[in-house]
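Presented as structure tokens, the chain that follows is alone, the form predicted alone.
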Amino acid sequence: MAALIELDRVSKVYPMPGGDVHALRDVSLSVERGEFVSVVGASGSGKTTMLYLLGLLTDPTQGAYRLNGRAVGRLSDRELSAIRGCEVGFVFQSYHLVPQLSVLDNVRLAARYVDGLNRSDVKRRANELIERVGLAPRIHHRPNELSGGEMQRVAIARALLARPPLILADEPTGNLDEQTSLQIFDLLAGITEEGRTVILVTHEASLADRTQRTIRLRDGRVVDEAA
């Protein structure tokens, strides 16, 4: 079986008035199903660009990207959008919750991007996920009534609604205290036990050291991979 993620000599260049910015340079790597991988590096090393590329939010300038066995460079915008909705879950540092919506409705919001889910299935799945992340007593609360850790739990539940094989987490513990960071990390680690792949961008070495593999970037290049 092919790896879930395969990058073959991928580069990403942003044309700028003062000269091209090479965000990624000749990156080749693969990530298996069920792996928990961290991506680390200094600011500007290419971490976020790599995550956006893996999540189909930007295209490579050169090279090939295969996700779940498909060459994504050959797909239409509509096909890419469908894959983002069904096969990739995003967790961001700033949560991206809708302030006017309850915990339940924020989680259910992910269903707008997935075809084939009826309303009862979505509600049942959302309730199960909210209970799983420990927020059942807060299900009707709005984001301004939650702590940072609770908001991140909502974001994780939302990312899992469509049962995507890939979860991309961009500094998900960056705004949290150490104890809450560990709780969020443990939630993400538990996801891989179901066979899902988690890629975590983090500046926290203590968390990166606990993942199965660490990819280190410098100036857009992979300079080290440690298991």
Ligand SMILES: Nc1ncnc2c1ncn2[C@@H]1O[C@H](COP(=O)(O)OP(=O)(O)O)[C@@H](O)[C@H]1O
The other form holds:
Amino acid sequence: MAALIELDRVSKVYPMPGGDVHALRDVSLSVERGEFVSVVGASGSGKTTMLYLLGLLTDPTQGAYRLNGRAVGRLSDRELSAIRGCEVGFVFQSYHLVPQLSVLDNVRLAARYVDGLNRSDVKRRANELIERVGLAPRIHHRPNELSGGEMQRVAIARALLARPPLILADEPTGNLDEQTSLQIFDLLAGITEEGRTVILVTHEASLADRTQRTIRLRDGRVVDEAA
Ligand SMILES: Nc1ncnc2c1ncn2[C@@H]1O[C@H](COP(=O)(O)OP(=O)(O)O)[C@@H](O)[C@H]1O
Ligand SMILES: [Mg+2]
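Starting from the form predicted alone shown above, please give the structure in the form predicted together with the ligand.
And the full complex, kicking off with our chain again.
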């Protein structure tokens, strides 16, 4: 079976009034199912751009991307959003929860782009995931009634709802204290044990050191790969 992610000489350029910004340069990469990969590098080195590319939120300027065996270069926006909804789960530093909705409804929202799931399937899955991330007692709470770590758990449950093979996390522990960061890290590590791939952008060397593999970016290039 092909790798889950295959980037072949991918570049991303943002044309700007002051000149082109080369956010990624000639990146080739292959990531297998079940791998836990960290991405590190200074601010501005291209980490978020790489996640956006992998998550089909932006397209490469050059090069080819295969996700789950499929070339995703020439798909319509509609096809891309369908793939994104089913195959990719996102976790962001600032959680991106809907403030007016309960924990349960925030998690259920991720079913919007998944075909063939009825309401009761969605509710059952959401309940299971909320239980799994340890938030059953908070299921009817709103985000502003939760701690940062709890909000990030909701975001992880939401990212898993569609059972995507790929989870992309952009500095998910950036707003959390050390102990809470470790708990979130362990939750992400647990996800890979069921064969899902997790790509974690982090500033924290202590976390990157604990993943199976670290990709280091500098000025948009992969400069180092450590297993
Ligand atoms: N939407 C955008 N438009 C123009 N330039 C961008 C955009 N997003 C990122 N960049 C630029 O691309 C480079 C890489 O940014 P980014 O991927 O956000 O890096 P990181 O996440 O490692 O801090 C930076 O120089 C940044 O200013
Ligand atoms: Mg970033």
